[in-house]
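Take a look at this single chain in structure tokens; it is the form predicted alone.
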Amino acid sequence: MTDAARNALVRSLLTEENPFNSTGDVIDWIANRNREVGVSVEEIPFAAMKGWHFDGETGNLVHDSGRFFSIIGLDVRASTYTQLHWQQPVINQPEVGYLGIVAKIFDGVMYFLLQAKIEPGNVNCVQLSPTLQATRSNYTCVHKGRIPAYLDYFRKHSPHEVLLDQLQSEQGARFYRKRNRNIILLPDAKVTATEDFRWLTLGQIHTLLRRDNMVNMDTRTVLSGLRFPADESGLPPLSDWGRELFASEASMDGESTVDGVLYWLSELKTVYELVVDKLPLRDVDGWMVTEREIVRPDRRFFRVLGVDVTIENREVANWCQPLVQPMQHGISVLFAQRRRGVMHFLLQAKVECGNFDVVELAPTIQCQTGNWRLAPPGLAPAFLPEFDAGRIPGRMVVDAMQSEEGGRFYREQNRNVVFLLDDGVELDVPKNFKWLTLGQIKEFLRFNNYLNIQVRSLVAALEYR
């Protein structure tokens, strides 16, 4: 990146005024965009699904033409601080899709183009999504629909257009092995915002944030992946937040060195086992599948249902698709303290079945809200008993609903919640928890695998002003 770009990104880091279009005209055309373009989601029995069936020999849900994803069944035995064994369902896309974002330079403030997308599972329809947000599946158009919006930009620009290029994982609970391919691009050719495209800031993002569902998964992890000059001369007056995370962005060496962190991460993937197979639907034991649900008989976790959407601007305006609904909402807590004069970050090693090595930096408490009381004496999720009951103090710096991913998951929502604990308050911190700065952080999300989604999308709601 240029000393120019690197400026100009700064710059749109702090600014919200936006002569393109301001925050509230963001807002007003998301809402016009919802009451103009006809949605229709209606759950229907999987036999209904046209162009989806449940094959003969696995009994797995898969579409006709062999590709997009289907529903799978997992066995997994994980080895961590117990011993566990379970199956499941779980969402099998090996495609590497887009994820990608333009930007551009105006006036020495760079802006990104975002677009107003409709997915079939979000829980408001409209939210802000990147320019392209596409599996190989729907850019090769499988579907036989139109080629998606900006599409050459991403599958013809220059090595020194990049601004960031990543290939980061999904959902470790609910995809095996799903990565997609994150990308910020800074074109040299004239880019024209579109009708549901608009160029925003880095700060008109950050106020969005702030508020329920108005940003989408997709957007959160392709952004947290930028980096911010350390140096503040020459910036507007900051907030002591702003501060302290400029501060921590610039400190490799925190409690940890980077080193450690690595020695720490093989250590745990030394002594944690995780052994995932796959398995034919139909053999998933404590599941069933009826005419309309693949479900446990207790309604736990989730379920997967069938659906027949319309969309009216989207590349195919019908089709049927299976989606993956959980029972809660989920919560995703990152605690922040200050220490030795640095601002650190607690995450988590968290082992998931979908991982591709064993474990990945999570968020310092996440999990689905209506499980995790029923978890057997000694194993609810660390932290969580304490943060529900308000007996850790601190005071909440981020806290808003953000949705998953609408395109295969079903008005699924999380609480985010960035948690600054007061000076002095020391924790039994478990041996899978480690203290990071937001330069370590950032270091970690320049290679694959290392940070998960949800601890992106906290990463990603880090507002500097």
Given for the second form:
2 protein chains.
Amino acid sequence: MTDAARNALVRSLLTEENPFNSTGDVIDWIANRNREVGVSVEEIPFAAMKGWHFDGETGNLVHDSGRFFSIIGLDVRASTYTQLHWQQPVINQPEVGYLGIVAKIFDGVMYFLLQAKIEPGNVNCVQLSPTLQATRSNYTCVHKGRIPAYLDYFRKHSPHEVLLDQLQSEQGARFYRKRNRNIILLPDAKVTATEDFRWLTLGQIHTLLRRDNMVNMDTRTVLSGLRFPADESGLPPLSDWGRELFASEASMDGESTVDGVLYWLSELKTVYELVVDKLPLRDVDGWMVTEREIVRPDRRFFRVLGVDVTIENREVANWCQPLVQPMQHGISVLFAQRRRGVMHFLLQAKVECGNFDVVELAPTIQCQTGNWRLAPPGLAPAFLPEFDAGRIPGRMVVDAMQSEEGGRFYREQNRNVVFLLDDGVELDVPKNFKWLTLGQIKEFLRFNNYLNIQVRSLVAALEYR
Amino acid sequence: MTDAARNALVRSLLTEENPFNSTGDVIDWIANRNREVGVSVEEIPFAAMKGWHFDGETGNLVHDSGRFFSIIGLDVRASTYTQLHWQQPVINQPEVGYLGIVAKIFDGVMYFLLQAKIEPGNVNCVQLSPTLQATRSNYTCVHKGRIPAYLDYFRKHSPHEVLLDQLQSEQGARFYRKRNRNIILLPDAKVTATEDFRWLTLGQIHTLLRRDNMVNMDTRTVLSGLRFPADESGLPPLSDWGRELFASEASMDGESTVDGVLYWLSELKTVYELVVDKLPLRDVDGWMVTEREIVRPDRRFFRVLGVDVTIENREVANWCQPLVQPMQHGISVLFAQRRRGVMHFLLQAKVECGNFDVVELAPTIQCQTGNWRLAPPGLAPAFLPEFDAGRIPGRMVVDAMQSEEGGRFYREQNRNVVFLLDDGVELDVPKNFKWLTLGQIKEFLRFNNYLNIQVRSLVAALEYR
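The structure above corresponds to the form predicted alone; please provide the structure of the form predicted in complex with a further copy of the same chain.
Following is the full complex, with the preceding chain placed first.
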């Protein structure tokens, strides 16, 4: 990144001023788009899903083209000291998709081109998504659809136009080893915002992130990888919190060194043996396939359903697809605390069956809200009962409902919280948790496959103003 | 690492002086051990392999305990612009083993405790191996054998005793996603070298690496991760080559930045789609299982055989196991060149079916020596015909035959070459190759799963004196 780009990025982070669209304009625009488009998402029997069938041999739910994605089974053996063994359905999509944002600098400030995008699983239909959100099946036109807008910027970019290009994981409990290419480009060429697209500053996006379900998961994961320079000179006056974030971002040594965290992860990845095998969906134990859903008899965790989607917009689009619906909302909480004079964040090393590498760093608390209350005493997720009861001294600095990706998940929302602990409160931290600075978090983001999508969503919501 | 440890490490790198054993002593010791031990490795029919059987359902070759390792099938679909699809047998061992070295500082110099270890596949029986080389099956005593020596140092270490702790990959063309924990400890406690163990300096190990098949692959991969400080003050006079290495190690920016290399890898991992599925061995196309071997009808690539091993030493040990034998020796060549005043190394991004992450960085040239001459003109591995014909101006700085791990591979040797190109020679470099400094190489080693075992073997052989 050039110095000019770096400065423009920080100005973007710290301003909501935008001559193209005020934050209020964007809110109205999304509200109008939500009113204008007619979206019908109807739950239908699997047998009525055009373009999809259960494979005769495996029972997997597959697209007729053999591409796109499928619902398959997974056999999971996890062991540490106790042996765990379970089977479950999972989304299989062995291709890397693009989550790409185009940026441009206007008048010394960097703007990001976001799209008002309809996704069938969204609670509110339209959310702000990246410039380009395309699976390989999309952009090689397996669906015989139109070529996605702005695709050529991503397929034909020069190295010097890249602000960020990372392979990052999707939800490890729902996807089998799925990754997307999180990429931000600053193209030399002129870029015109077409009808469904708007230029926004990072400051504006942060304001919108305070609202429920405005900025979609794909936008959040892409933006989470941006690093901000530590040099405070020339910056407008910052809040105490903003100053803490810049200082934390500049710190590569916290309570642990980066090497210390890497060694701790090597240890955990050795201890948590995880053997995951794909399985025909029809052989999955503990789940049943009915006419309308793939579900557990006790209806826990999630179910897979089929939907018929019709979108009436400038033109009419209609298609069928499976979606995954959680049985409860979830919650992700990231604890923050000033430690040794630097802001730290408490991450847990979490095993999820679809993880690319056994263990990824996750938020302090991450779970479905309903399930934990069923857990035997002492087996609830760490910190959750105390947090839930308001017994931890501190305050919320981020608190909003955020959606999972509406192209795969049906009305899935998770409460996203960043919770700033009071100075001096000492938590009793289990050995699969570690306090990291923001600089360390961004360093692990840089090398891919270290931070899960839930913690990236929270990192993206940190406001520096 | 403390400053004292860092200084002791660099002194170890630069000296062959050793009051405990001279390099000549070590060479004699290994020669004697090779003479003393009676090792018989007899190729036998699979049906005669005690403790092993072909699974009735899958046809996989498995250990009766269900643990240890097995030979299974793999279905591989790789695509870029052309579609490749093949099936092959592969070693499956879904557990992370220890490759551990204990270090101690005596009189300001760091010493590494290596073991004279017999492995059935070795061309010469005994080679220098790490202090501890143990699969999870070993150290949890599935074989009901003795607990490996020095295991407790690794199971009960404190964080401050760790010099290095990385998960690194094994051979991606032969193993399915196999990784080992490469770890070096500097324990506070006293360590006594027992009969099969000797303390060596890094300088001595480098001298031994100039000889064929003395230092085993496991030792080479563990040592490859060590980083040496750049500060030349207080060092004994170095060779020009040694000075170049220290300077290259200090350089994190070369022809490309670390971010530039990461972005290039994101691009390649997106382009090279790789779908790998486990398959019952009996369903593998193009391979046959006979009474004595698993092999292709055209006898290309490799074969799997069964052996009966008897070692007569202080006590007699006898066991049976499968081994993998390549059909030819291989060659690994790493090109080095001074570019922009800093020594660079030319790495290729290579797809191998068992890779943990699609693409890993490999040596400039890596192949079996026989296979490439069968390739149609223009399809030989890049640089190999010119290198083979001596048409590239430069000189060898490393050149020795080195063994693959003798616990899995039968008499497999690869020629290990580091080739220093003359200044100013400009190679025509394909786009899946990149020049990296040693500092950048070590940075990627640090974050795991970036450099394959063949290039780590070459990095370990670089002499800094």
